[in-house]
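In structure tokens, the next block holds one chain alone, the form predicted on its own.
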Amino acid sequence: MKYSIIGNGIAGVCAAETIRQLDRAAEITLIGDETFPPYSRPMISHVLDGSLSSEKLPIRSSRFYDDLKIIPVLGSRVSAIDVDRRVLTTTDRKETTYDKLLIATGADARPVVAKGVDLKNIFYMRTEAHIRSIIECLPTAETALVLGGGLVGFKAAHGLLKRGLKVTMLITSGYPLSMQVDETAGQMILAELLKSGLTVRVGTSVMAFEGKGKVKRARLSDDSTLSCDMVIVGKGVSPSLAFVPKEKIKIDHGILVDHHLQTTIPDVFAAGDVAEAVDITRKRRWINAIWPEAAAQGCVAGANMAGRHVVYPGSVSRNVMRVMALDVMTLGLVNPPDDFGYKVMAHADRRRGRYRKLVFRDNVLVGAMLINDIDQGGILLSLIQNEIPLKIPDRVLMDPSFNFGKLIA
């Protein structure tokens, strides 16, 4: 049996550890555009902030293609997927069979859309190269510009913060993280960046960048002018999908895939951040990008693959980070849509920095939000995980105190 993986992220990893415990006589290969070894993408803004050294971002050792018997081919992209012929073709012209076959490409990060995006020092934050591509560039720099509000900003902004240089966010909504919190949350979490010394701009975007050569000052939509030598683009990221024959394998915003994460098309899956599979919460697919899940699903994408029947029960969306000096927990869906009958409890505490959120549907836990006070969050989870339903007095959340683990018969 000949199985090939797309993709050397924690999915693909997963997957191929999975599949070799399963299957020691197979044929595993795995391809990958990045040479570095497999590492924890989530920990390259540590990286940034000089907190971690490149060396400690790998999560498994240097012989794991050796030990596992695994064909590396790695700083290859492949192009195209001939499903019919079950053949692979790299950008350089190379070709690769397969039986059966695991697309787990993750994610790119999303372009901004301006005028001069070609100067020098405007970089993405997505990958060990990226990160290592920044670097290079502090010495010269001291005023950076971070596009974006979400995760990926927070983490940009946060780094060049810390490595001393003055950093503007340049946000699009009207509050920071707004793919992750609420509102209320979303302003507190604001006051807390503004009082740390960095200057956020809501409601504004980037037209176009100027300069010689390298990137001088930036425009915005507002016909005003920021001075930066230094850009990070944190607008989000899109599934890795140009190669994939949509006409083949169904596509919506990622990869269709079934409880099995098998695709459209026999003996082909998808995991990670490329797959579209079911979201607990929301009960229909959904792309929860996150790092836990794309493990998981690698996991069970491979064990699938090798021949076993492993049923995958659904993603749900969560997010810890930490903002200055809030802590600040996101499970499921934090914010509903307003016309399905969801019923949301919520109480801030704004002087001791505090804020708790649930939302329920037909008394079931489908989503919660925590600032400060995040350490029953895992109770939380697992009552969302679970479904299970649920009578809470409004005066739970004003109690601190309360034991949510108490509500688990």
Contents of the next structure:
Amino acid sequence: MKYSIIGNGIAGVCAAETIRQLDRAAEITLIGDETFPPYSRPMISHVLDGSLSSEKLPIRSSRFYDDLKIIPVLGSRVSAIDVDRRVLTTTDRKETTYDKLLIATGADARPVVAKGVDLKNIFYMRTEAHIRSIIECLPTAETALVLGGGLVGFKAAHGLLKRGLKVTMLITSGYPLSMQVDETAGQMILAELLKSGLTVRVGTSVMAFEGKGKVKRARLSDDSTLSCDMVIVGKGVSPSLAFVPKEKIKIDHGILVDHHLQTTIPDVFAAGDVAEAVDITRKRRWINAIWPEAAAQGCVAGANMAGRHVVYPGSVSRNVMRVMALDVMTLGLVNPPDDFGYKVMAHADRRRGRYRKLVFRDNVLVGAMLINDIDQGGILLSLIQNEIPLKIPDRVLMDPSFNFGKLIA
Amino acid sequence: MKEVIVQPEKCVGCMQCMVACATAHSQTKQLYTAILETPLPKPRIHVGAGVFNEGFPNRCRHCDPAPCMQACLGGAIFRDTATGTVLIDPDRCINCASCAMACPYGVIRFHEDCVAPPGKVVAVKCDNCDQRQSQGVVPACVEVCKTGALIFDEMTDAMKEKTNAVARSVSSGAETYPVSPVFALFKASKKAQLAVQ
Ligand SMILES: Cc1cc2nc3c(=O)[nH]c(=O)nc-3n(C[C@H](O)[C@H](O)[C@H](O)COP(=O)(O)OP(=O)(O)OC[C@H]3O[C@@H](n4cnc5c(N)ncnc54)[C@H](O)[C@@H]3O)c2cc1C
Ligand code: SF4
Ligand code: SF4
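Write the structure block of the form predicted together with its partner chain for the protein whose form predicted on its own appears above.
To see the whole picture, the full complex is given below, headed by that same chain.
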């Protein structure tokens, strides 16, 4: 059996490992754009802030491809798939045939729409190569602008601050992490950011970048200007699927997959940030572009490709981050739609920097947000993922001393 | 292979296991000196309050597949294939708490530890006392548990024992209880205490 995997991110790597485990004789080809060994994408922010060197990024041994007898085709981009002939074409016009195919091409940083985006020293933060060019620019920069109040914007701002730059964070919405948290938490996080020495401007976006060759200023939506020597854009990601034949393989925002992670074409699978599966709490198609789901999807897709029947139950949006003194964890539906049928419990203790919010639908936990006391968050996630009707009073889950023992009478 | 088996119905909440665990993971391995160490040694087994405030000893299950391992952003969590133990490499850990978000039992904590680089907060959890076991000594929590809530046994033997106990209790003329009546009494008193409050 000839397997081809496009993308050597965590989804592609996990799939390759699973296939090898289940099919010793398989011929596995892994085509990847990046030549760096399989590495931890989230960890690139630690290289930016100087706490890690990039040699620490790889998450598999340097013998990974040899050990698993995988044929690596690195530094090569797939430009077309012919699903009828089962052939892949790369940008250097080489062709590879396959019996089963996995598309695990992840996502690209979403470009910022503004005048002057072609100026030098405007960066994205998605790959190890991006970080290298950002670090090269650091000695020449004193002030930096970070666009976006999401996870990547946070990590970028924190990293630049630690490198001694004056950093302004520009957030289009009214408070940071608006996609993940509610206003109460957003304000607590904002206060924490300001304490750390960051300048944060909410409700503002960039209209244009100005400068001679290099960026020197940004013109903002409130008509003011802000001088900056460099910019990092963290405005979210979009699935990397330009090469996918859309008349054959159905696409919505990402590549549509069924509960075996197969696309609308038999023997073609998709996993990770590029795949659009079902979100368990939202009960609809959704992409949760996060590491643990990409890893899980890679394993499930690999198993199904190797002939097992493994069901992927769907994803749950979630994130955990440490924002200075605050540990922030968000799980599932934190801001439920306004319609009835949801029960929300929330308790904030601003003085101690604590906040706990739970969202239930028909006695099933569908969302949670914790600021500090996050140790037991995994139990809550498990309740959400498995949609387990609660058999104990819901207030027990609100107590910070909640633990696994409370679930078994 | 023997492993630590938890029988929560026998736990009286004395927390001796926590003390023993912290000591076993200290530099000096002696309680009297361990409490003077920096960083202060901390337990990897956690006795939480159960439904009726009775003790509930909670430790890593060394799951296979392990959700924490799949979620680890730093590639720090791995399985020792010889023993099946899930371990965290403190040098690789980046303290991101992705594992805590994944662990369905809530057994991971974050703090400094004597085996981690000095001053670095890392994810810490049960390591099955791999050091002690390599010297032929049973895990510290089991050694001090006086009630049999924590035992070190072959899983198949423990399951057989449990099946027999259940069978005895449901067969006619049963004389022995699956669990000593003392535990039932203890739980009843905890329940009563809660009701009074
Ligand atoms: C700075 C940063 C911080 C993050 N922090 C977190 C976090 O804290 N927690 C969390 O859960 N997630 C985090 N993420 C998200 C996480 O990294 C992603 O969800 C995960 O890496 C997705 O894995 P993937 O395998 O689907 O895709 P990717 O990792 O994007 O891998 C896809 C690979 O495919 C290659 N490729 C793309 N197109 C082609 C083509 N046509 N031909 C050949 N190769 C191609 C790409 O070059 C890439 O190497 C973070 C991401 C970033 C950038
Ligand atoms: S830490 Fe939690 S998820 Fe990981 S092996 Fe232990 S019990 Fe399982
Ligand atoms: S805190 Fe450490 S062990 Fe846990 S997921 Fe992050 S890197 Fe892995």
